[in-house]
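What follows is one chain in structure tokens, specifically the form predicted alone.
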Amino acid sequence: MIKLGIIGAMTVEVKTLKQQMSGMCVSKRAGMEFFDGHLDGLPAVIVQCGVGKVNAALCVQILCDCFGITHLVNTGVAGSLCAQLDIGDLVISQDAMYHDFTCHALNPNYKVGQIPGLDVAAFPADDLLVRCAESAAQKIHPGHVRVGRIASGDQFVASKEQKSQIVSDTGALCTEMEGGAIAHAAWRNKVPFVIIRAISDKADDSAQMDYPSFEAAAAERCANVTQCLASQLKNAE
């Protein structure tokens, strides 16, 4: 049986989903509240992990160790790294990686995002979850969905120079602060995952102005896609 773990970093990213849950039981671990119940008839746990990679990875481990999740979705907002992605558009992860991790000084063969001892730099998302997420996203916002790489770092990207460097290093479609760590922790635990992000800003000099204006609408759109994905998974069982 599928049990879906759903992670958002901020209140606005999980509020809508929690309102749609039934039979909820709430528990608290590591300062995070875990809402264990059903979403559209599918067993699910929804949690707000907090901002940043450490919070995100810690949350995944708790979901795996304490709640028995079988699949994982990260929902939230992101900054666009692609000229064709506008505010409100949706990105589904093909894979995810870090844009702020580098050991190049230790070994010139290490690429940006490559962690010593691991044989991948970008962690691949699950094919079934990607297909379900893309299908759900097309229902919610048809014609405004892309599948590709997501790059994560402990930085709010708000300059053209930084944006250009991330694109050069990673080739990602968008950037945010948790997905890479969620992908990393899911990969280590052999839990299939997908990341769903709605664009809230352009990750450039306009980001500080755009983000507060569009964050809530983008997060709600992403939450709606996640709920639709849960329904599809329930029907696929």
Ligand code: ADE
Second form
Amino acid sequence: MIKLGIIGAMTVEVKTLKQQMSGMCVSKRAGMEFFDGHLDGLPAVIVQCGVGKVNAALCVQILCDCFGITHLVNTGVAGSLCAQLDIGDLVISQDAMYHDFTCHALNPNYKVGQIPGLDVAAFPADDLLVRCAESAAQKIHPGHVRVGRIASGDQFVASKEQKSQIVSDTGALCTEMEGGAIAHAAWRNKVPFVIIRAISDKADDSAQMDYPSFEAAAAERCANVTQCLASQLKNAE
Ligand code: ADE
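What about the form predicted in complex with ligand ADE, after the form predicted alone?
Below, the chain from earlier opens the complete complex, with every other chain and molecule after it.
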């Protein structure tokens, strides 16, 4: 039986999903509120983890240890790293990695994102969740969905120089601040995951202007995809 953990970093990313939950029990750990109940009939826990990689990883560990989740989704907004991805478009993770982790100076064989001792640099998302998320995304915003890599770091990316560095280091479609850590923590716990993101800005010199204008609509679209995914998983059971 599936129990879906759903993580968003900010209020705007989780607020409507919380409103859709039924039979909720709320508890607090590490300063985060966990809403444990049902979403479209599927057992689910929704939580706002806060911005950044450490918050995200902590949250995954709590979901695994204390709430018995079997599957994990991260929903939220992202900056586009590719010309074909416009504001409002949707990205589903094939895999996720860090763009701000490097041990290159220690050993030039270490690529960006590669963590010494781990045999993967990009953490693969679960095939079934990716397929379900992609079909949910196509229902919500037909023709505006891409599946590919997501690159995360503890930085809001807002310059074309930084953007092109991240693209050449990672080949990712979009960038945000939690997905890589959620993928990493899920991978270590052997919990299948997928990241669903909607584009709020282009991660270049226009990002500071665009982000506040498009954040809410993008977050809402992504939450709708997540809800649609939950309902598909419920029907697949
Ligand atoms: N989330 C949304 N836009 C972003 C950006 N440009 N950089 C990092 N995280 C983001």
